[in-house]
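Heads up, the chain below is alone and in the form predicted alone; it's given as structure tokens.
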Amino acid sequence: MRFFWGILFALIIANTAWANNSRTSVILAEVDNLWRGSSSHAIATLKIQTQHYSRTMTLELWSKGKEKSLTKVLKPLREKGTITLKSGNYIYTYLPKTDRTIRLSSGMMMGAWMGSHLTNDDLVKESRLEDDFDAEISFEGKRNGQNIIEFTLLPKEAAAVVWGKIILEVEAERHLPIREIFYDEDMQVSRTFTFTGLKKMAGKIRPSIMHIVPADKPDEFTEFIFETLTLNVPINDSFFNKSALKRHKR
């Protein structure tokens, strides 16, 4: 009889662990896919505030899978037609004033993208939480008057990510992200994303504002404001070819 209860207890523990892992995977996949479909098209405002300057740009963005994305500046006029193309592990910048396309070298990858607090490397190594991190629920309950689930994510050994740890908070009911804190490899906070401005886009309530603050410059920020978002739009792979950049500048 003792043997029977031992087996039953082990099965309960195993099923509970499986259920928790399955629930964690489902929620992280929901967060990963929130702004992604098989492809996407969006219009967004990019605001950048640093100690030395502030900029506001209107962007048009397309993506297909994880490997292909294209961002074109619509405003201001002096930067209109500037394009950033991500194709696999490469990033190209098209500059309409000089009619030149530049492939970013490895030494340029840690430079700021569009003068923001994101790097060019961020675009290439865009990761999926579900695929690249081992995750566990580290808190579940009410915090600051809101029911949340907090995940602690540690990079998988083979994952090509630069972060030592990520803390992700999501709404408990709708699984919408609230805050994401990135730690460097020394486990020091590097930057914090907050997600606000809930509105219906692509048929679902989503945060429309993503606010990024670097830990070492707390008075600076980069902010994406999604004006429109359409998912699963038909786009040919040829749209993301380097040779097509000149056609996209208009």
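Since this is a predicted model, take the numbers as computed values, not measurements. In this text, rigid core is short for the largest set of C-alphas that superpose within 1.5 Å between two forms. Positions refer to the first chain, counted from 1. What changes on going to the form predicted in complex with its partner chain:
- The rigid-core alignment places the CA of residue 74 less than 2 Å apart between the two forms.
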The other form holds:
Amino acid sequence: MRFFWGILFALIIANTAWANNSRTSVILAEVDNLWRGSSSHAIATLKIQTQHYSRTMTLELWSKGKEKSLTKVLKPLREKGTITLKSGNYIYTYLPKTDRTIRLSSGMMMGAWMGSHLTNDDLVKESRLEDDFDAEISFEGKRNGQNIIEFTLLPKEAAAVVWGKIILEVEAERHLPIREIFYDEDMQVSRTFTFTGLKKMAGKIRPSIMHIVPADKPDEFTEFIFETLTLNVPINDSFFNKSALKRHKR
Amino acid sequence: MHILQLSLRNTGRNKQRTAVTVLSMAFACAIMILFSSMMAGMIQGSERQIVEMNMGDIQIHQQGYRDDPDIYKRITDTAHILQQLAQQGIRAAPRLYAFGLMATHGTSSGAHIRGIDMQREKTVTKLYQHVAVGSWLDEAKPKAVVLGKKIAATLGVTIGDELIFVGQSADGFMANDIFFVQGILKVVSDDIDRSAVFMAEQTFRELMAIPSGAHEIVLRRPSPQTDLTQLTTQVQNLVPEYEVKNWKELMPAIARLLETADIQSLIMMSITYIAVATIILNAMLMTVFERMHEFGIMKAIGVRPWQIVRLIYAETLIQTLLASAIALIAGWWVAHYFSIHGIDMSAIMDGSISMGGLAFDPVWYTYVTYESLFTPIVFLIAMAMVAVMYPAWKAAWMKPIDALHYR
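Okay, that one was the form predicted alone. Can I see the form predicted in complex with its partner chain too?
Below is the whole assembly, all chains and molecules, this chain first.
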């Protein structure tokens, strides 16, 4: 009899663990798909403030699935028409000034994207939380008067990830991200993403502002602001071809 | 008795023996001349490689630039500093550095672009003479770049090929432009070979949006005799707010290596000299002991011991001087030949030799100095004089009866 209860107990434990895991991945998938859906189109403003310069850019973005995205600079005039294409693990940049397309080498992945605090690697690794990290809920309850769930994401052993750890806070009810803290391999805070500006976009309340502060330069920031967002728009795969890049310069 | 006449006649008498002795000494001495020139060439070559190629004698940087080469850590009052240095007779050149990506069809590589003040740089370093293919930068072509050897290979470019640079300019915009390959350098140092892209100062300033200032000022001492440490202090006093370091402080490992190279070369030389001394001693012993019988007869007819010593010494001197002349001509010629053509070590050294981040040319050039020519000759004469001491003494004071029976 004791044996039977033992089996049952083990099953219950296993079941909760599974339920927990599936809940974790469901929420993470929700966060991942918040701004992209199966495909997306958006107009966004990028504000960059550093010790040496501050600038504002307007970008038009398209994405399809996890693998394909295309970003085109609309403003300022000096950089108008610059296109960043992400296709799988590669990033191509079309430079209107030189009328050339180049592929970024792996050595450039940690370089700044468009002079911001985002790296080229961020573009490639985007929406890969589920694939590259083992997530678990490390806190659930009230924090700063808000019901939240906190996830701790540790990189999987085989994953090619530069972060030591990511802490992600989401709203408990709507599963909207509040804050995401990236730790480097020495487990020091490297940068903090804050999500604000809740606004109804593509039929749902979503944060429209992503504020990024590098830990070593607290006076600097990059702000990514969604102006418009449309999800699940029909886009052909060929739109994201390297050979099609020049077509976009119009 | 005319010793000189007699000794000349003696040397001429057995031509074969004289030739063997003279040639073996000359050969040994010529080898020493070549070896001395090779050692001098190595030391001189290494120092030139470091200082003349890229390092300069002294470098000025903004504080902390070397640890974190940030594009914003610049020397701001460049023109003023250059003017002050010029007043003190110190040659100097400003340089600008930035990192970015150089791309060509299909491939790309991280690049360390270097903006060069073409006129001033030529007064400071000899990099412009170190181009393997193509030519050095020239003012008429603002879009020309000169690449390090390895980065050119990585990108797979040759002269005239197009390169696209992408990076981030100082004002936060994306810096990008098309360049073309004007020249590819020979082996200089690891970092230059792997990533350096040289361009004109003005081109760099426009590309990276840096209208003024410099990341580095490179100095050369007025003359090779100027004391490096003293000059470093002098320059530091001139620009107290910046970091001033001489090449020995910038590359301590290499500096120590070269300082000990003198001692190393001394040890190597001693070993060679000892080997050579053995050859000379052998030759001298042979010539004297072979003629013991003859000396015995001379003694028997009343030649005094000191006269025999003098005779042997005179003969030795004649032979040594003859050997020296041959050695000087042959050694000089060979050493001079290799100072122009070099000894190609690439077959055994596999491409290039690299020590402490500094790549050495696999072609080893000799360096002919008065020292490398005449030290071996002085040594040869001294060695011959010492070597002949024992046989001369033996011949001079031997009993005539023993000498006559000497076999």
